[in-house]
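As a starting point, one isolated chain is supplied in structure tokens, in the form predicted on its own.
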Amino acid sequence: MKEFEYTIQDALGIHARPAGLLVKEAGKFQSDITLNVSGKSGDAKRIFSVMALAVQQGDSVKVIIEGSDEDAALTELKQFFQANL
């Protein structure tokens, strides 16, 4: 298992463009990646699942990737969340 944390820099958050753009990255990989924000997970996989997330400007986001890519798919990511959000 692996993970990160980032704060959303985007002043809107992660709205509906950008939580298309990380459906479609993390759809890319095997790997179960699930987003954690204040007490709340959902499958970042799913676009209800992270739009139901909420996530604003400032809040922290903990990204949990767990299974056989899970080293690709940390890297990506990370440089997804630093480019986008």
Second form
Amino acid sequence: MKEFEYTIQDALGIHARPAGLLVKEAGKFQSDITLNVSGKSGDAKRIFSVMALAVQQGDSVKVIIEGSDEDAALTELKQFFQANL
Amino acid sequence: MTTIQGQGVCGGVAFGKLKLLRKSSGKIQRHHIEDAEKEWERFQNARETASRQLNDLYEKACNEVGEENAMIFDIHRMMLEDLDYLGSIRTYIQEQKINAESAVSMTAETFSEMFASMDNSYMQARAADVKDISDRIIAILSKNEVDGFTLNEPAIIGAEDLAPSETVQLDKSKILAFITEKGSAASHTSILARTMNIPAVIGAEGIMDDTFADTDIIVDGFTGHIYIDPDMQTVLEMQAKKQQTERQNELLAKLKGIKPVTKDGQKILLYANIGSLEDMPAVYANDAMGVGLFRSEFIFLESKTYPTEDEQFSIYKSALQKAMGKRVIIRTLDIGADKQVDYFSMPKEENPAMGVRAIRICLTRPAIFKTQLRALYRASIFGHLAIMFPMITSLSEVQQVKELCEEVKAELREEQIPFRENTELGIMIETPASAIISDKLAKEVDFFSIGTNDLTQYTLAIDRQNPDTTPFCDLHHLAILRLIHTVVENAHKAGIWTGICGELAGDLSLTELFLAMGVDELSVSPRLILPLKQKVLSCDVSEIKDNLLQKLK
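In place of the form predicted on its own, output the structure of the form predicted together with the partner chain.
Once more the chain from above appears, this time first in line as the rest of the complex follows.
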């Protein structure tokens, strides 16, 4: 299992557009990818689940990756968060 | 004439016939099914069709409004593939044995409630997206394709609410404006309207009245007003507004992003004069490169008592943040003369224009002035601030002002409150005295801004509020032009820049002369910026410069 934490910089939080991009990005991997935010958790491959977290600017998101390609997913998702959120 | 007030979300004025778009409110019949697998398959087929439609819409929208805005249809497609969404529909069909239409409708209800209950207006608006995708599937299932409706002639669309997919499907060349009864400024419909630059008003309650259908109406997307069956006077007023907007838009389209540089390569800064925070959007819309005069007195005029340091700080901070790094020149308190504030309880003066006004009030009541300076310095870290002092007549006034600034800075340092140490300080040159000693003043400050209104009044001894003096008031008086020239020359000798922020700055018949003098910045009201930019672009001064300046001799 791999994990990292990221604090959301985007003024709108994880709004519709980045949520869509994140779901696409997460969908590239076999691993299960879970987001943990202030006590709630959601599946990064499901758009409603990601949007239901209502992640806001300044929230700290813990991304937990578990599966065969977790190393690759860790690197790519870290980059994704930095570039888009 | 009937007037409806909504919320304008996209500026512009439109005239046209109102077409009411009503959705076939096909009530969904809930019924029991026998073969759940077959019903699930029927749903899956509809979902695939919907997915294909969304792909087409995505491509159409990409072409029309760009990828960024088209992304919503890609997200809709993802929603249609969301496992939680599909899982819920499947459960309804297989366990409760109900028809696919009802299963989709009930699922949509649950998911849109989840968004609607969120403590975030952006996410609340997403409930509409869930309804939109669900309606699409239901329409396909009940063979009632969403084809919006066809417009034979250009019209203004009125609707209860418009889904993004409906907005995109409408024939853009025939839509003059959008009006909706519901909707929010964060909805995709509003965003799309702004991107397509079509006037749009939301929250217009009552617009769906059948008696209004096909009547002539006027939509003002700036104010949110809708005039149904307008009277002649309104028609004339709104026509003028429409023409002005169109001229402005044509200019903007041509000039936006182009730097104001003359044909022979001389650069000049074009800034905006503003009177309150509400004017900031106009600064952008007109492509100003900064704010050349932010009149801080509105904060005092709108208040019933002295505004506190924190109140002022939050206004200055907000202005600087809204300017996103562009220079904002804030002029300190300029009251007295024609701008009176009761709570200052100034003694009555025989001749207020020459009385205790502007910097004279600030220097005689340093507590009020220092409160403003503290608020300004505290805000200085939020953008590119320049502070400007009005009505200067002597060197000692400038030195006193600078001492007060140093006192304020020392206090802030002591209190460990951050501020920008090198915040630019400038003065207005609006008295003949300051123009004549501008060589000395230039050594004390970072910039000048020439206030031609007061400079004219004081130089020509003419009260500009008295219409009887008009025959004697020559706005292009040689004395004024010489003073301006002197100020610019003295500024450049001392290595500082100078601008003009009075009405003469926007006088296009003087633009060439100002360029010949080497004026560095012109600050005008936002609506004059683009015409001024056009003028600058057409100028070629190097050849005629000497001739122009010769006229001042």
